[in-house]
Every structure is written in structure tokens, then in C-alpha cells.
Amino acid sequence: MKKGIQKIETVSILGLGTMGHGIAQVFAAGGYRVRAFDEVPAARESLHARCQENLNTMVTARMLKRSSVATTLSRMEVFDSIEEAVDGSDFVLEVVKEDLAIKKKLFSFLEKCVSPSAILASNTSTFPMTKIAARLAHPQRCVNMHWFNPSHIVPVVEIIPGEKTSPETLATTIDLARRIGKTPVHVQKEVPGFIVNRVQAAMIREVWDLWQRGVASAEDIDLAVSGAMGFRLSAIGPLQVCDFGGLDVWSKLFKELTPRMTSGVRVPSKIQSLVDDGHFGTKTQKGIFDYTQESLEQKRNERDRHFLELAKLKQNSKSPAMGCLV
């Protein structure tokens, strides 16, 4: 399959959620028509409605002239099925739920519908391609596309091919993605995860377990972490935090600490229990911490403000941390 960058005119989403919506503006944004799809028809109807509110926000934080928000919006349609929003598509992405069944399913249907040339893309933050793509005629075309949320100002995408996507694939779909203005990051081996999850997991599972223990309270730990280690990563990464601090002094940390550290495979109790009892976070309004209407649209502006700033900066910025590690 020969599919150049100059080829790719028109991408298809499906998935309009809590990522999807975004994925499909940024596409939009950067000049390609976008066809739509999510089979909730309130995610459909609201699809410009909060790709509007996403772009005021970019907006007022100078990232975005004002007169481009409506020629974003007019790229964007939105159909009523997936055969209607993937035809004459150069390019589908899926951001469904993240189930392999329900992935394999949509990809089989997907080879259906296509046309021979079209590039077939997963969001899938957690399944290999090559078990999606198992059974398909075509896995060569088949590439996962992995973003972060909010998926219209996170610098990074993930692109992981599957054993038999070919290298076409890959270099299209990488250079879309900076076309798009993204930061494409060329996982090159297929480990459940792939990168970003798999470190945010194992971070995740010490800072929920001094949570559990009660070391310090989760607004102690958050500031703690977002204001100590997450202040370093946002100019450079982990690896080169080893190498400013010293590999000796690493390596001696590592030692003595990791064995006193959880290495546990269970759910703590103390989150257990919530998600037993339906308290998922913000979109339960309970979760580690509660919040009301009001509470949580003032803290999702808040931190887009702060991750648009951030953007700002990695935009303006030489270092290497900004560089596309592919």
C-alpha cells in the first residue's frame, strides 16, 4: 500500500467522547476534513458545541486567532452511522471503548467499508495492534495512534505499529501527525501499555498506596508530585533527570528504595471501595476528591489554562525534550 502524506485529505473519527471530540478538531484544525461518528446521538449533536468552547479557551490564551475558529468548525461533519462518516476516508481513527472485542469487531467492519488505500488507526491505550489486526486481510495498514487528554493540547502522540504494519504506514502516519502539530513518538516494540501508561501506572500505584497508608493526604500528595517531579518533567524528561542527578546516586537510591516500595498487583481498598460504590472521579462528581458543577468546570478551565501555558512554552522552546523521538 502506497499512502503519502499528500494523500491524506480527508480523516474519518469515531468516537466522539471524552478524547474523540478533541482528536477530531485538532485534525480539523490543521486543514483536513473531518467525518464524524459516535453512536450516542447526544456526542454527535454536541460535537461543534464543545470543539467551540475547547478553541475560545485557546483563544483567550493566545494560541489561536480568533477569525480560524469558525473555518475549524466548518471541517467537521457529523453523520449518523460509521459507513456514512468513513466513506472516500483517506485516514479513521477509533477512539471506542477500550475493549478488544468491540476493536477486532469494528476493524473487520472497517476493511469493509474502506477503500483499499485507507490508513485503519487505534486510540487504544492499552491493546497491541497486531491483536486487533489479527484476523484482518490487510494489517499492513493497521497502525495504533495513541493521544493523551485533553487530546487537543497534549504535545505527544504514541505510534505503534503492529507486526506486519508496513513502514509506509508508519511513516505516514507519523508525519501526519506533525502536520497536525503533534509530537509523534515511535514506540518500537509492541509492550502492553506501550510507554506513557506504563510509567504513569507504576506512579500510580505508589502514590495510591501512600494514600491508602496514609503517608500524607491526597491534596499533599498531588501538590508534592505535581510541584516536585512534575515540575522537572515539564522541561525534561525522566532519563535525563537520572543523568542531571547522577547515575551513581540513582543507582544507589534505586537499591535501597524499590525494595521498600509496593510492588503489588491488587486494587487498594481505599479506591476499590469508591469505584465499588460508582464514585469514578469527575465524571461522578466523587472520586478521591469531591467536587460539584461549579467546583469541577472551574477546575477543568484551570488546568487547560495551565496545560495551554505549558504548551506555549514547549512551542517556544529548543530543547530536546520537544524533539520527535522517532
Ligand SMILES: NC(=O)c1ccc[n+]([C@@H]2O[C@H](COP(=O)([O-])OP(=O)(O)OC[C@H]3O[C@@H](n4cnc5c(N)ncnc54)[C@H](O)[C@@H]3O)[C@@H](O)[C@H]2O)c1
Given for the second form:
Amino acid sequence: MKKGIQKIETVSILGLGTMGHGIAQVFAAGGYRVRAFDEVPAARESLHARCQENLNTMVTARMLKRSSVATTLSRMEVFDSIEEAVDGSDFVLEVVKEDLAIKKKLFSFLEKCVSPSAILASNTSTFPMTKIAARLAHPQRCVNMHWFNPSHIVPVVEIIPGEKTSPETLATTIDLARRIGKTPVHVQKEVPGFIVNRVQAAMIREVWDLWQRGVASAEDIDLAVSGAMGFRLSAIGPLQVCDFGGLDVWSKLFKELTPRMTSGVRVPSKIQSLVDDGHFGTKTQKGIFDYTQESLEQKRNERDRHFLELAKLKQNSKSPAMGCLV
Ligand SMILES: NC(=O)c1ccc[n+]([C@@H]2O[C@H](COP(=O)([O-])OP(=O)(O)OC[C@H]3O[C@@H](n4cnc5c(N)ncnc54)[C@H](O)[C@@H]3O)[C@@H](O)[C@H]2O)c1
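Show the same protein again, this time as the form predicted in complex with the ligand rather than the form predicted alone.
Up next: the whole complex, starting with the chain shown before.
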């Protein structure tokens, strides 16, 4: 263990929804004992089944030995209360819903339950740890660790210290991410949305504007962005895309294009009317596209198989940005 890095043996995951179940699985696959909790009984009861499905897909994609499935699942234990789930834990990661008041309340409760050396982390997509930990007695042990969906496949996690996060907490969290096969990115300034969500939101804002204005169909917008921009970005980052394209070209493009792009800060009317009608996307089987239970399962499997193939390719090419699977 390097100086300034704490030894982590047991990890607690609180919140086992879209993100939390896969995160629990990754820690277990990395050899950690995982103690898990969700306030909804069905989420607790289904944890192992959901992870087993993920792991089976990884076995089919030849990214995992079949014999590792049972070992991984056996390292995860589900508890009926937060107190039990964090008992004796070295690293607690909350993955509950995105609500600042809930997260603040949870952190101040956790402070009373965990050992003095335990690290408290949040998977929040937007809230700075400085805000979450504002009233805590020990904010130095708190840090943001931001994963991406599907959490058991996407290699990068962003790690963002708050103003009071200690160098030891930061170094331990970065080290932990590496130990579970993830690629940590240290975000040095605490900006809301960190790196990826800011960039993604800028792109999505433009996409909604193009769709609302009827520039192309939803299918064609997805095809263009995924097949051109997404294709390139799966190999190199956007700043390198600029270098390869030529900064002279990009400087002209900026002058010509940016004044003509949307800079709106209101929720696009199309997204708002879908939300108002209760259409949230795959979780309600209707969003921009329509889904049936069957087509959804098929699409999710296809997506995960595709992501796993990409992860395998990255791993084989030893790309510095990758290396996600344990
Ligand atoms: N969905 C994504 O793509 C994504 C990506 C990165 C980060 N995040 C962040 O991860 C967090 C969770 O998001 P999600 O998409 O998994 O949400 P989700 O709604 O799918 O899951 C949240 C889970 O937390 C449980 N929960 C809520 N309050 C709780 C509490 N007080 N104690 C214990 N369990 C509680 C819920 O029952 C639910 O199962 C949010 O902060 C979100 O912003 C989400």
C-alpha cells in the first residue's frame, strides 16, 4: 500500500437502482466484500438476479470466466438497514436519487454510523461534494466518485474532491478505482456536472434543437451523431479530434457556427411535453421512441453486447483510456 493510501477491504453501496446494482457488481468482481442497501425491498431482493444477468452477458462476450460469476455474487450481501449495510465498511458510496436534500441528510446520518476512517463517496451527477458535505463534522473524508451507465461496463469514472477533501481520501479513491479495473479521471475544479455531463448536455441541447426544428428525423440524428462523432470519440478525445482536424479549421468553424447554434437554457418544449405526458423513455416504454417489453430487452442486450465488444477492443489495444474489466 503506497503512503497516504488507505487499505479498503469492505465497500458499502447504498441505492441499488440503474447505477447502484452494477457498481456493487464491479466492486465484488474486483475482490471486495460488498454490503448493499436500498430503501425499496424489491431492489434489495433483485440485486443478485440483476447482477447475474449482467455477468452472464459478460461470460457470453468472453469477458469473464463462468466460474467467476458465483464468486462475484457471493461477495455481495444485502442488508435491511443502512446501519447494518455500513457496519465495518471502509468505503461507502451512495447511489440514491439525485436530490441534494436527500444526499445531505444521508451523509449526516452516515457520519454517525461509520468508523472514523471510512470514506464517504457520492455518485451524484451534478452536486459538488462541498455542498453535500457543507455541514458535516469530517468533510475531509468525503469525495465524489461519478460512474457512467451501464456502470459495470463503461471504463471511466470521474473523481472530484470537494474543497475540504483530504489528499489521502482523493488518493485512496483514485487507487480504489484502478484496483476494480476502472480508469479514474481526476477532475481538479469542482464545476457542476463535472466534465462528461457538461459536454454531454451541450451536445444534447443542440440535438434537441435540431430535432424540434425538423432538421432530420430522430433516427437520422442518432445515426449521424453515433456513426460520425461517436465513432471517432470511441478512439480519441474531442481535443485530439480538433488537433487532427486542424485548429485553423476549428477556429473558422467557431466563428461561423457558434452564433447560429442554440444557447437556450430552458428545457426544450418537446422534452417537456413528453415528460408532462409521463413519457420518460425506456423506463415507461415510451420516450422519443416507442418500446415493448420484448424490444426493450433486445435493445438493452444489443447495447451491452456492443459496449462489451468495444471494451474488449480497447483492452486488447491497451488504449490508455480503457481497461475496465476485471
Ligand atoms: N442513471 C444514470 O445514467 C446515472 C449516471 C451517473 C450518475 N447517476 C447518479 O446516480 C444516482 C442514482 O441514479 P440512478 O439512475 O441509479 O437512480 P435510480 O432511481 O435508478 O436508483 C436509485 C435507487 O436508490 C434508492 N433510494 C432512494 N433514496 C434512498 C435512500 N435514502 N436510501 C436508500 N436507497 C434509496 C431507490 O429505491 C432506487 O432503487 C443519482 O445521484 C444519479 O444522478 C445516474
